[in-house]
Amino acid sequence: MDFGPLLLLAILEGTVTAAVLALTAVGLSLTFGIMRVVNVAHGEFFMLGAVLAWFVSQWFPDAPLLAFLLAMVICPLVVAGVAVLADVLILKRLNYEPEATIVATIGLLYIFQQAALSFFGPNARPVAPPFNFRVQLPWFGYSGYKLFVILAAGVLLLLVWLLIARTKIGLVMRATQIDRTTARAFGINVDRVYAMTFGIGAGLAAIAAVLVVPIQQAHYLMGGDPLLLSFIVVILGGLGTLRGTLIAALLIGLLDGLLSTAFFFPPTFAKIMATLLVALVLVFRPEGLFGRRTA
């Protein structure tokens, strides 16, 4: 194949990619940037979504539509509901405290594994997209699937920037992440709106594992690649900032499929690249690309 094939089709499958990194890292990010909360267990629920996805898959073998499109709707709601319970029965009663919570987490980290290992299997297990055809471009035939996934993070993540910018709720949410002392003091329940954060961002994780999950497959240790990705595109993009981590995802999605499809690097050769790139950063810029000096 000659390379403006290879290119396009890089692009594409590193577009893919950074659609659903940048999913699972703007949920990373709300955590991160609103709560002060390292949560090692991110990957987890971006685990926990595609596991559930497999399971839902099952009710409906033979009409993988209906299953996507329940998944969709029950493995959000449910990861969220589990970090929404977490984060109260333990996080709350540490106290967000930094140290605590990256041991707490940690502790999830293998409980959720466990969890999925014993009721799920070690196995890696296919689940069916929920539609099959191809569309033809100039060089070659691409999965409509996979452009059906770029299209839905888009929608996704654009209704998270609304939610974040133009409502009461991210109003709240912003005011939180700013000052907590000073939002309690204006009436803000500071607990609901760190619980709802925690549930938004595993819920996030969740649905980007449904809509890969047809692309790979479901296994119980799978959540490990996009906790390491998620740290990256955070800590290069910057704290706390929506459009820094939309542009680091895209940056490491396009970098991923450049060196693994277009200049046949493997896999792991793109990851190293990320992590010298975040070393340079937090060398030369300690904030991220987009985030903001401190005084």
Contents of the next structure:
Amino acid sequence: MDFGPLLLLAILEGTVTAAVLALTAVGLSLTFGIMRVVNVAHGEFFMLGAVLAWFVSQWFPDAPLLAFLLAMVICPLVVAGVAVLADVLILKRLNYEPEATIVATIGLLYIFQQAALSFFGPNARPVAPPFNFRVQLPWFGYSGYKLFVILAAGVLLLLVWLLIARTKIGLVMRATQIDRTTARAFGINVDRVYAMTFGIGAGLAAIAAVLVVPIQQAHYLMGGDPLLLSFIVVILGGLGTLRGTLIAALLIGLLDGLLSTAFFFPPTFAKIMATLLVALVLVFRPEGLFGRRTA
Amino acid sequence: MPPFRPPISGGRHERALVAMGAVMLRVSAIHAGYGPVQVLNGLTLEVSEGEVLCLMGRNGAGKTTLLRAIMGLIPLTGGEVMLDGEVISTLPAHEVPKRGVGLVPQGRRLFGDLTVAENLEVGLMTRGRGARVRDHVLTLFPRLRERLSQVSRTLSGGEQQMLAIARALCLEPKVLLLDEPTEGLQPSMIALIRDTVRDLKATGVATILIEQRVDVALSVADRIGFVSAGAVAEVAEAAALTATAPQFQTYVGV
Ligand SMILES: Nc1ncnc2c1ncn2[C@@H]1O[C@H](COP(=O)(O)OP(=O)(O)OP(=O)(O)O)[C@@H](O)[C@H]1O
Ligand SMILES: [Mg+2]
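What's the form predicted together with its partner chain like, now that we've got the form predicted alone?
Below is the entire complex, every chain and molecule, led by the chain shown above.
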């Protein structure tokens, strides 16, 4: 393949990675921004979404589209429910102390992994894509489903933005983020906002996984990469800025696409580069590329 | 200026205009503090409909802590708070404002990244108030109407204080708690706040005003309570005090 088409392919692949990453990272960014909880189990919510999507696909082996649509609804709801329980039963009781919540979410990480291992098994399992058409470009054919993933992620991110910026729920979440004591003094049930935020954050990771699982198989250890990359994106973008998170996700996704597709570096290389980028940002712009300086 | 719609039913409103009404907020022998530190030691007070109770006291006497305790933001270790006949000190904190207690916190504590309109919206949501109340509040503070889409962090100090008061009025409060609203403001702004408190009083709102300035306290208060060491040491009718009264020297140090 010539370099031009190869570059286009790399950009497409990178955009798919970026789209899924953006959804996952926005979830992490919301829980950190609003609750100040560093959720180490975020990648496991992603994994749970993928594993649940596989189970849903087994109910309708002959109707992948139906299974996919069902999974898009069921998986994020179930995972959000699990997250709400984790918040109410564990994080709330720890008073959201930063150190305690980190330890607790590490514990959750192992609990979810072991649960998945027990119920789902150690093997990677594929989920059939809901449809199979290929878009034929002059130089190569490209998966129509991957293009759909980009579109779907874009729509979902737009919905998240609308929720935060344009609805009363979003206003309540932002007020709580800014000053939770004053929010309480104006009738905001902070406990409920936190439970909801943790649920939405986990649900976003789960829905990203449902989108990704027809491309990448479901596996009980698949949560590590999304966790690492989401952290990278959130730190790069600046904590609590939705726009920064999106731009950083695009940056990391494209970096990954270019390095591994156009320049044939092993996939680990992109991660090393991304981590290096984070280190540089932390040194020179600790508030993130798009975060507001607070000091 | 149109009269502020009272947060209470019509009949009681009419009476409130004539004379002070029934006790609206009663704080009975409350104890509270932060962790092991006891700040309030059996503090007792009451405020009636249409009454302005000024609280004065030295820095650290526990005035702000009292307001936090009334709002349910810190737990009581003794005593109780009653609003309009209902015990509110056993409610979760977010239920207290829903019963009609509006707070103007010390240092304003606006939601700084939110716009003026969004800050007001948070206040309106507390008790499900809508366009009528919003419009009324903006009539009281026309400068806010010109700045609805401005991020509140960028308002001037005086405008921020107007917004903090406006946000509390969006609840149509039965009880309004003002914590040093005149702190750091110029005389014309202080006059505006004083007039606002007077207008609210006429509509039957029970007000607790924490104030360091003797002249402001004497000009709006019905009674002045002196807070010392986490309790109300003395309460006096404002009409019976002058600026040179010994209480100010004893409890405020001016
Ligand atoms: N969050 C807190 N944690 C621990 N102690 C606190 C806290 N807030 C206030 N205190 C202490 O409680 C005491 C009373 O403080 P408070 O803010 O109620 O005083 P105040 O009368 O409002 O003073 P000022 O006139 O300076 O506003 C002080 O000794 C203060 O140090
Ligand atoms: Mg104070």
